[in-house]
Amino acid sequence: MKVLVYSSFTFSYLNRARVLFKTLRRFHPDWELVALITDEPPAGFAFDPANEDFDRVVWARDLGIPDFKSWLFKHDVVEVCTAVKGPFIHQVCEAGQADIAMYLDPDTALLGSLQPLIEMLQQDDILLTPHLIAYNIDRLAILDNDLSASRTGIFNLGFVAIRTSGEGARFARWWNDRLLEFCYDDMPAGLFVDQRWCDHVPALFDKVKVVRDPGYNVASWNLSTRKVAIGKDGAITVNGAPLRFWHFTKLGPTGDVMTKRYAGDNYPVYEIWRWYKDEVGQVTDKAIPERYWAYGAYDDGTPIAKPHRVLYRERGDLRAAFPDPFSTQGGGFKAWLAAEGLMADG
C-alpha cells in the first residue's frame, strides 16, 4: 500500500518543513514525501531538492489552475498555501499516485509512528482531528479555545488523511472545488481558509472518522485538556496515549504565551518546544529573508496590500483588465490603483 504525505508552504517556512520531513523520514522511510511550494526561491538561495528529506517538489504554478497569476493574486500567503491543498490531493486521487494521501502542516513534527492512522483507513475513508476532544471548564480556556474553534472550524486542517478511492476521492474533488473558489480568511462570510468547509464533512460524506486519540495534533489550543508525560524510558504520552505528532503553531512570542498559559507546570511541554526550536534553528538558512514570499510584491518590488487583493478578488472587470496583476509593465493594476488614489490603502 503506497502512502503519500505532502505539506504546503513557502520558502519562509522551509525550515519548519525540513523538520517535519526529517521526522516523517525517521518514522516512515517508505512513504513518499512531497513538498507543495507556492513560491519562487529567493535570490542568493541555492535550492536543491536532492539535498532535502522530501522525495519531490510540486510547484503550485504547475497544478494547472486556470489563470494562475490572477487566481493567486486574490489570496494572501496563508490563504493560497491552504487553497492549493485541495487541487493537489484531488490530482493525486485522479492520477492514482497513492492508495492513501495525507496532509500535514509544515509546522507539525512527528514524535511517534503514524501507522495507527493507516490502520484506521482500512475501515474508514476520511480522517479528521478536531481542535478539541474534551470541553473546557475554565472561562478563559473557553474564550481562547472553545470559541476560537467555533470561529475557525471544529477540525484542524493541519492534518487530513484519506483513501484515494471511494469517499476519500469524492471528498478530494469537493475540497478542490471549494478551495479553488472560496479559500479566504473572511469570518463574517463564514470562511476561515479551508477549515470551516470541513465542518460539513461528517454530514456530507460517509466513512468519516473523527480521530479523538489525544496523541494526535497536540497544540496550544488543546493543552488545557491534555497532560504530557515523559517516562523513564523516554516514551512520551498524552493523557496516557503515545504522542504521535505535535502542531507547533505560531512559533515565537504568540505561541510561547499560549503554551505557557495552558501548559502551566506540565514541564515536558517545554522540553518538547525547546527541542523543536533547536531543530528549526539548525536547518534555518540565513539566505532566506524573514517573511519572504515571491508573490508578496508587484514585479517592481512594491509590497501588495491585502485590500488590493480583496478589491481584485471582488471585481471581475479588474480581473479581465489585468490578467497578470503582478505586472507593472505599461501601467498594470498597480498604476490603476494609483490613478484611483488607492495605492495608500492598506
Contents of the next structure:
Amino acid sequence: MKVLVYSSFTFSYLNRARVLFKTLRRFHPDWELVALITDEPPAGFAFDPANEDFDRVVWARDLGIPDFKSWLFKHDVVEVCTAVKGPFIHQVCEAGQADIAMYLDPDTALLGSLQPLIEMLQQDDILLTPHLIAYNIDRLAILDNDLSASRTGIFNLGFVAIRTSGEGARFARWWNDRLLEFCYDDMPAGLFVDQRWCDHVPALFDKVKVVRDPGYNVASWNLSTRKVAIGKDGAITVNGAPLRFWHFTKLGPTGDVMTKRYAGDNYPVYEIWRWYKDEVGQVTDKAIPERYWAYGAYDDGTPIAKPHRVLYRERGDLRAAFPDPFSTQGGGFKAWLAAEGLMADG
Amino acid sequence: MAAGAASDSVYRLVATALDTRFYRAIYDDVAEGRVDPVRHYVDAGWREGRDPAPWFSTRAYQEDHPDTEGLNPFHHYLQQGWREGRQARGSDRRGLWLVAAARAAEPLDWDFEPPAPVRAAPAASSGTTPDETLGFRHDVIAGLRPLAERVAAAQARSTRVAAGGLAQLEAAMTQRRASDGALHISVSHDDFTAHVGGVQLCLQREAAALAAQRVDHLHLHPATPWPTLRTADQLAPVGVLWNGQVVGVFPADVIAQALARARHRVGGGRRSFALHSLLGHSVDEVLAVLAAADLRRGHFWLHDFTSLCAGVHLLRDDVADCGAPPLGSPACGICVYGPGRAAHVEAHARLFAALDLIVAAPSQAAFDTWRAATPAPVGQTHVIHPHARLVASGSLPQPAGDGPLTVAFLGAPVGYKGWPVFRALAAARAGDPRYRFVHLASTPVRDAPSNIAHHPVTVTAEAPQAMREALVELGVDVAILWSLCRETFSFTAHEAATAGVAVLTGPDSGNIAAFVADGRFGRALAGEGELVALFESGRACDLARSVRKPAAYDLVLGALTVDLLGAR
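Would you generate the structure of this protein in the form predicted in complex with the partner chain, following the form predicted on its own above?
All chains and molecules follow, beginning with the one already shown.
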C-alpha cells in the first residue's frame, strides 16, 4: 500500500518542515514525502532538494491553477499555503500516485509511528483529528480552546489522511474546488482558511473517522485535557496512549504562553518542546531571512499590504486590469493603488 | 533559536542592566523584529553569544569562568559574579556601537564601565509568580544546553591547554615509592586532589591506601572538564598525577610511551588499574595507555552510569530518572543526552571486549541498574563493595520529645539533590508549629523561604565529622534526601544514620531508597505527593528521635580498589 505524505510551506518554514520530514523518514522510510512549496528560494540560499529528507518538491506554480499570479495575490501567506493543499491532494487522487494521501503541517513532528492510521484507513476513507476530544470545564480554558475551535473549525487541518479512492477522492475533489475559491481568513463570513469547511465533512461524506486517540495532534489548544508522561521503559504517552505526533504551533513567545498556561507542571511537555526547538535550531539556515516570502512583495520590493490583497480579490475589474498584480512595470496595480491614495495606509 | 523562556526572576535582574539602545543598534534582527531586547537576550541572545551591553562580552565571561557553563552569563555576573570579584570584559562590538551612535549623534557613555549592579525588583504581584506554578523542572529544562554545544565548549577549552613532553613526564616518574615496580593506574573525570565530591573522596582513600602499601600511583584525568566521553577525533591533553602530585598535562600517546619505556626497568611488583570514570577520556587512548603498561585485568567502578549514557546520572533532561530505557526509545529521542548515548554504549562495549574487567559496584542498586541496561556479557565478573559501612557505637543523647520535628536538608542546594522539593515542603508548611526546617551547608541560600534556618557546616579534611556533629547538636529528626537520580552510593544517607537521623527519600534515589528499604534508617516514599501528605497529616512526627530512639553508628570508610586487591 503506497502512502504519500505532503506538507505545504514557504522557505521561512523550511526549518520546521525539515524536522517533520526527518521524523517521518525515521518512522516511515518507505513512504513518499513531498514538499509543496509556494515560494521561490531566497537569493543567497542554495536550495538542493537532493539534500533534503523529502523525495520531491512540487512548486505551487506548477499545480496548473488558472491565472496563478492573480489567484495567488488574493491570498496572504497562510491562506495560500492552505489553499494549495486542496489542488495537490486532488491531483494525487486523479493521477493515482498513491493509495493513501496524508497531509501534515510543517510545524508538526512525529514522536511515534503513524501505522495505526493506515490501519484505520482499511475501514474508513477519511481521517480527521479534532482540536478537542474532551471538553473543558475551566472558564479560561473554554474561552481559549473550546470557543476558539468553534470559531476556527472543529477539526485541526494540520492533519488529514484519505484513501485516494471512494469517499476520500470525492472529499479531495470537493476540498480542491472550495479552497480554490474560498480559502480566506474571514471569520465573519464563516471562513477560516480550510478548517471551517471541514466542519461539514462528517455530514457530507461517508466513511469519515474522527480520530479521538489523544496521541495524535497534541497541541497547546488541547493540553488542558491531555497529560503527557514518560515511562522508565522509554515510552511517551498522552493520557495513557502512545504519543504519535505533536503540533508545535507558534514556535516562540506566543506559543510558549499558551503551552505554559495549559501544561502547568506537566514537565514532559517542556522536555518535548526543548527537543523541538533544538531540532529546528540545528536545521535553520541563516541564509533564509526571517519571515521571508517571495510573494510577499511587489517586484520592486515593496511589501504587499493585506488590504491590497483583499481589495484585489473583491474586485473583478482590478483582476481583469492587472492579471499580474505583482508587476510594477509600466504602472501596474501598485501604481493604481498609489494614484487612488491607497498606498500610505499599507 | 530560543531554547525556552527564562524565569521572571532572571528577566527582572537582566532588565536592570541590559543596554536596550546598544542591543537594538547592534543586532538588526532585534530592532526589525520589534521584540523586547531583554526578553530576547534572556530567552535566546546569550546562547547565541550576543552581548547585552557594551561593557559585557557574553562569550568572554563564559570563557573566563567555565564553571558557569549552562548559566546565563550576564545574569550570573549581576546576581553573584561581581560580588565574587569576577571580571567582565567589554563587548567586541562596542566599536561598532560607537560608530553607529556617533553617526546618529547620540550622547554616549564612552567609558563602558559596568554600572554598580542592582538587585532585581521584587515581583509586581505578591503571592506566587506565574512561573512557580510550572514547577522547578520547567526552569531546569529551559536552561538546558544541547550536548553538541557543551562538547564544542569543552573542545575549545582544551585547546587552550599546553601539553608537556616525554622528558618532563619521565623525570617525574623517576620519583618512586615502589622498589619492585608495583604500579596502580587510576582513571577518573578530574583531579581528585583539587575537587570535592563523593568520587573524589573515594579516590583520595584509594590513593592513601596505595601510598601506605608503597605502590606507585599514576592517575589520569581530562586536563579540562568534558561533558561526555571523547571520540578518537576529539583530541585533548590528559592531566597526570604521579603519587598524588600534579605532574602536568600530556597527550595520551606521550603517557603511553613513558609507561612502555618504564616497563623494561621494573621488577615483579603488583600492577593494577581501576577505571573510576571515563568522562573526558577517549576509550582508544585509555586502551593504548593500559596496553603500554601491559595491563588487561582491572576494576571498572560504577560510581555513575557513564557506561550507559552521556547523561551519567540517568537523569533525563536533568529532571527525572529515566531508568536507562532501550537505546532509540522515544524518551531518548527527546532527551538532551540522547544524541550522546549510543557513543557511550558503543565505546564501553569495546572497552569490555578488549579488557578483562571486574565490575565493582558500591551498591547492589547500582549494579542492578547497570546489569539491566549494559550490553556487557551476562557473565561479566562483578563485586559489590560499599564505600563505607555502619558499625554500632553506643547510644545518642535522647531529646525530651516535646519540641517541633526538626527537618533538614544537607549540603549544597542543587536541584537534582532535591533542594526544590525540600524548599517547597518548607514553604507549604510555613507557620506550622509542628515543624522546624534547617539547611546544613557552608553557605546560605539567599532566597530561601523564611522558615528555613541556615546552619553553617563545612566538611573538610580537618573536620570530616562536621556534618554528623551538627546533626546531633541540632537534634535533627529527619533529613530529606530527595535525590532525583539513582545514587550509586550515598555518603550523606549513611552519615545521617550515624547521627540517628531518619532519611526520607523518593522512589528514584537508588542507593538511598535501598538503604532505607528495611525501615531502620528511614523511608522511601512513592513521590512528592506522598511527602507533602506525610507532613500535612502530621504522620511525619512518627519519625521524631524521641519516638524512634535511634542507635548510634560510626561510619567506617573503605579504600575501594585497594580493598579488593588485598594486602601486598
